[in-house]
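Just one chain is shown here, as structure tokens, and it is the form predicted alone.
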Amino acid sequence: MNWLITGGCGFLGTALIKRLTQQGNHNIRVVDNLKTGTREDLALVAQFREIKQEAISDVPAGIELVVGDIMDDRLALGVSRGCDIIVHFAANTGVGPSVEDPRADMMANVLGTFNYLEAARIHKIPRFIFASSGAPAGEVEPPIHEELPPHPVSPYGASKLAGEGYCSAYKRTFGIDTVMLRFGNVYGPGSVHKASVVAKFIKRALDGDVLEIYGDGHQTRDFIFIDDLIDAVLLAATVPGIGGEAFQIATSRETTVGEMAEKLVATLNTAGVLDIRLVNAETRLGDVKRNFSDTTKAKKRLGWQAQVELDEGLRKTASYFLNK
């Protein structure tokens, strides 16, 4: 297929590269603003070709690199042209950024959704996948399904619920197959730049930094591995029937980020990184207290199943940055 990926050069996009160009015979276009992935992350996964905006083509050849930002919605119809399908990983991600800076959270993740949507009903483009998260839930009984009534806490769940309306919106008024995939904790190789919890733990204990847990860290997450993730995104770009539909991506267990950060720092220790220290810092604004994800409609409708177990994803990751 002649794919769009936008965020390309993050961690999503990359994993997402890499395993299509090792599928063969697809042609890949990214738009990336290089504010978090750089060139340097998408020349680890992939030979690519970098194109100005007024030489984009009609259709993608090979794997080709637009610089340039979600918003820019004359952007949005050029680098969309030829395409059999989009994925949009392209967002501004978790919710500290969303509390400090509600607006631009807002224009990123609702106006560059809809500028993506646009192109695909004006280009014609079959289908169109959204990477959502369990944020527009908001603060409910735990596990979440599809069901729920939302009931977003913090700006970056509002945001991700809007664009998951637009999704719905779309496919019911103008056919196209929108998919929005709701992931959970995602971790794993490749997460450099990730400024999320396993992430951010791995590089400040190797800085010899102090992990700051918000809250008692009794508050649970749902941590899905990478490579799981992607299954699911290669499974929702082609398995007929449910455009239109959301689907709980995670790995239905419940974990607290104090025995997360528990087995982190075990799997660190035996790595030969010691004396790291943890501690409790305030609660953060807009975090939810208990967070996993009931998968059984994705394992129905997608065929797809978390595979990865979290120490086995813990060892994968921390041998990831220590060999860097």
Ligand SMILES: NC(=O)c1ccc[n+]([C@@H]2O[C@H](COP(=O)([O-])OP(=O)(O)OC[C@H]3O[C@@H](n4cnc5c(N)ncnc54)[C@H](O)[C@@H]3O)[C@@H](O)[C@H]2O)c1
Second form
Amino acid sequence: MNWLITGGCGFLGTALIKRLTQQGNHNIRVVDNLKTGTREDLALVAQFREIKQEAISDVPAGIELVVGDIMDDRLALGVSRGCDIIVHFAANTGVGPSVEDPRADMMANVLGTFNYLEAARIHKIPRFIFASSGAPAGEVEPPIHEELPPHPVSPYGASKLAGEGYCSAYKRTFGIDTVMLRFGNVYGPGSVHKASVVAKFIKRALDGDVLEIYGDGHQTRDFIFIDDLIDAVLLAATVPGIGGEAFQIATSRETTVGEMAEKLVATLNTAGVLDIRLVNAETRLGDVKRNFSDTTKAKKRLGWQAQVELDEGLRKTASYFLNK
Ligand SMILES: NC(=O)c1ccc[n+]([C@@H]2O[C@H](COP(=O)([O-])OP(=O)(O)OC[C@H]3O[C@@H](n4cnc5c(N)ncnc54)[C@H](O)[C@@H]3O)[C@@H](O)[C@H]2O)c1
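What I would like now is the form predicted in complex with this ligand, since the data block earlier showed the form predicted alone; can you produce it?
Let's see the whole complex now, leading with the same chain.
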């Protein structure tokens, strides 16, 4: 298959590329502005050639990196030529940055997504995978499932919801098999640049810094290990009859941030990282109190279920950071 992966130098993108190269027989074109992910991150998972925008060929060959921004509509049309599928990972990620600069979040997540849906329409690319999140659902009584009316709290949730809206329209009007994957809180090896809670806590613990839990630590999240998530993306790329559908991709387990932090401290202690201090800090604007997913639909329609337990996932993640 010929893949276009936006944000392919990031956490999820490099994990997907690693898996695809292990499978073999795939051509992959990556577009990334290198705001977060780097050439070095991509080089850790695959040998690639960097291609200038004016030299993009009709079909990707091997693994190619094109450095550019998803807000550039001409680039979107150029890089997606000859691709069978678009996996749209590039985004302004996370609640915090969207609260600090809602306009930048909207531009990257709404316009950027629109540009790649347009590219899919114009080049007749049959499948488009959209990286969504629990954030569009917002402050609702969990578990979150696909039929709940969305009430986003953060600008990030609103911009992802807009992306989902366009994905729905591009299926129903233009027949593109868009698949919206609403990921839980992803953690795992490869998350070195992430500011999400597991990666941030491990980095801070290794630097001897205090771990700050926003609020009382009773807020809940659904932590999903990266390998499980990549299994779901690969199924979403190939399972027939799921165009225009959204799926909760998480574990169905509700874990408080406090519990996760305690497990993580224990894991790090066992690995010899001692004297880790946890403190409570102010609640963060835009954060929801409870968040976990019902993944029944993914099980039924994709034949997918998360396999990795939190303890095992935290061990693997801690060991990745310790080996870096
Ligand atoms: N990691 C999570 O916990 C999580 C949870 C839910 C949803 N998601 C979504 O999954 C996707 C991938 O997340 P990730 O964790 O790999 O993030 P990441 O930040 O590691 O990777 C995103 C990549 O996109 C690139 N990028 C950012 N803005 C860009 C732009 N305007 N133009 C071109 N490239 C740009 C960055 O340089 C980076 O390499 C995002 O859409 C994110 O919102 C992630």
